[in-house]
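Only one chain is shown below, in structure tokens, and it's the form predicted on its own.
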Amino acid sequence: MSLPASADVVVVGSGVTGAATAAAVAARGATVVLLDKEDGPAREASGRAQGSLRVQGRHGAELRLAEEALRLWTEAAADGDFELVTGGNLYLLTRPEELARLRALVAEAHRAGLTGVELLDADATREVMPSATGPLLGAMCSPGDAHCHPRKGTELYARRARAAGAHPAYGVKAVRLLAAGARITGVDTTEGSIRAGAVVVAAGIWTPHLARTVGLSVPIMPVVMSELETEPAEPLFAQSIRAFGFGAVQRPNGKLIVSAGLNARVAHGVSLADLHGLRYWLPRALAFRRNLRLSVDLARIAHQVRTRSTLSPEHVPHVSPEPPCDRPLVDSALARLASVVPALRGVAVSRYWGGVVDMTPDGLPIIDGGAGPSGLTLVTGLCGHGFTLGPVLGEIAADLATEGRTARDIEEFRLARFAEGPVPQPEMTI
């Protein structure tokens, strides 16, 4: 891989955030290199997402960003087909005890000015989604939300970046951030060094390893979420569906992507790296112990012992292995979905997969242009609900990389918040 010796900005990671960042930087006339250790964009978290583009159900700090991101996704559809469906979003209410949570989410949306979000009873829900003839009590509805094919959406932004002049470098791993004094100066890679006055690290679960090379501690826990895809079914709903125990979207080709939904069970391989930030993670692990399936990652521990390190680019694989899928979990999710949408009973599963999610202790992302050497921007910890935000995160990262500031409010996403006092726990795992 031939790399330029220098660039104005280097972006590490070509998920949707990295690809959108490279596109936004290049569109401003700056030179940019987009690095990814995989052989193309969207090979990890972004390409394994469900593709829901939702505003509702978010923490208040994210709502305005999600609104802007949804608008950017809609505008991007003019550049190519990534299966954008603007069918809204439904949080289905299937048990009485879930009602209080949905009411709280509606109230938070209204406080943020999202007055179109409303709580529907069962009859009104079936008017919106006629295929939901099975038992349900109602739903929270956000009519402006959407969904898309996540890999195709990410690839669109990667194409935009290249068309604007960005230099993509796939199969190239970043191995060290370079700094002189308090200023970032570039990136060392497996194919040589690139000098740059600004670096954006949007590397998901691998961000802590690279940030460590300039002395930053980034509290990220990798967990695996499981999903499945069915064979094509008749058109049943245009909305993205979320509920306690299942979630789904139906693609234009009729196939359904099914996940374990709200408060899903996730898997984590325990290693010595978990000693970092244990004071944050232990209370959360205890609180969500029923939602966390732990195993001991012996191979990773052995490698950490051999290298005498727990966080280092040495531990970042050149090609990430296939994450394990909890098939019983998503089979159960499909069965629960079919109880609400009986037309899905008997639909065949065509494939299963797992996706690795970069969790933070408080369930909010890390978006920070001032945490380390001047010129370094971190965008990570998107906690399984960051795919929607990709386009606006790209604009924010481009602001920080080219101008050193952004007009958007990212105060609540600073890395320093974890050292400033008690870390609040989110109400759900996902």
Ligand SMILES: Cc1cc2nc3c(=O)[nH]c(=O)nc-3n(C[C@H](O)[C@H](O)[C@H](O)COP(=O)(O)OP(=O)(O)OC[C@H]3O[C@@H](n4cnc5c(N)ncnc54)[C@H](O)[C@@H]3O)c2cc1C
The other form holds:
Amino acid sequence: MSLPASADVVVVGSGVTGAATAAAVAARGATVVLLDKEDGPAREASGRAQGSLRVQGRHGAELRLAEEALRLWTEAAADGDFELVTGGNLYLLTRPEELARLRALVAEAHRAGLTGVELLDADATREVMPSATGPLLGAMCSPGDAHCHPRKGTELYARRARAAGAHPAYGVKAVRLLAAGARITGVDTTEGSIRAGAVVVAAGIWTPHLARTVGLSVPIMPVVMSELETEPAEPLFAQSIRAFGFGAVQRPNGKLIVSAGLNARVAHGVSLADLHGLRYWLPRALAFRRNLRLSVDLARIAHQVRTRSTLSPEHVPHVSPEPPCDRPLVDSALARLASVVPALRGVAVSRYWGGVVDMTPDGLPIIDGGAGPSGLTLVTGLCGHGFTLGPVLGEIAADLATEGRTARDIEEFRLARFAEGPVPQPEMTI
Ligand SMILES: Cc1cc2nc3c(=O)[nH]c(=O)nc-3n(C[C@H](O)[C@H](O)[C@H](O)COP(=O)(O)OP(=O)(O)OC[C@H]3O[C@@H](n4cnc5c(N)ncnc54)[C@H](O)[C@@H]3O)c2cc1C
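Other form of same protein, the form predicted together with this ligand, not the form predicted on its own:
Following is the full complex, with the preceding chain placed first.
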């Protein structure tokens, strides 16, 4: 793999965030190298996501960004097919005690100006989703939301980057950020160094390892979320569905992708890396103990002991293995979905998989161009719902890398918030 000796911008990571960043940087006429340790784009979270492009149900600080991202996804469909379906998003209400949470989310959306978000009663829900003939009480509805095939969506941005002149470099791992004084000067990789005036680290769960090489502490806990895919079924709903206990989309080919929905159980392998954010994670692990499956990651601990480090790019695998799926969890999610959509009873499962999510202590992303040496931008901590945001994160990272500032409001996403005092705990795991 021959790498350019220099570029205006190096982007580390070719998930949706990095691919969209490289496309936006190249579109502005700057030279950009897009690195990924894997053999192509979307090999980690971005390729394992469900693909729901959901605006509603987010923290107020993210709502406007999600709205802009959805517009960008819709425009991107003119450039290629990534199975975009604009069918809306429904948070199904199946138990009375869930109503208060949905009311709060609707109020938050209205405060942010998203007046299209509304609560529907059971009859109105069945009007927009006629296949939901099983028991349900209503839904929170955002009619303009969408879903897509996440690997194809990411590949579209990687293609756009290349077409605009970006240099993709797959199978190349970034091993160190280079800085001179207070400025970033490039990246060391497994294939040599690249000099650059700006570096965007969009390395998902591995961001803390690279950030550490310039002395930054980035509190990310990797947790595994599970999904299943069914055999094709008749067309049942165009919305992406979310509820306590299940979530689903139906792709244009009839297959359903099913997850465990809101506040799902997630898994985490404990290792010495957890010592870094113990003061954030211990209270959170205790509060979410019913939804967090902990195991001890002995292989990782042995590697950490051997290399005498808890966080280091040496610990980042060249090819990340697919994590195990929590099959009982997603099987029960499918059963719950089938109780609301009885036409799904007996549908066969064709595939199970897991994917790793980059959690932050407060459930909000880290988007920061001023945390470390100048010229360094970090985008991580997308907490299991960052696929939607990809295109707007790309624009923001390109703003920060090429101009040093962005007009979008990213104040709440600064890395420094964790050092400034206790951050609020999110109400749900995912
Ligand atoms: C099971 C699951 C379901 C999800 N469902 C949804 C959903 O429906 N809707 C939604 O909005 N979000 C969803 N998400 C979240 C979403 O997938 C992520 O927030 C988003 O894809 C993150 O994109 P990213 O580009 O930041 O990270 P990633 O896609 O993880 O990409 C990071 C890239 O960096 C590369 N990399 C890391 N370290 C290095 C290095 N040192 N050198 C070179 N390359 C490196 C990796 O190989 C990887 O390709 C889901 C996540 C999972 C796991």
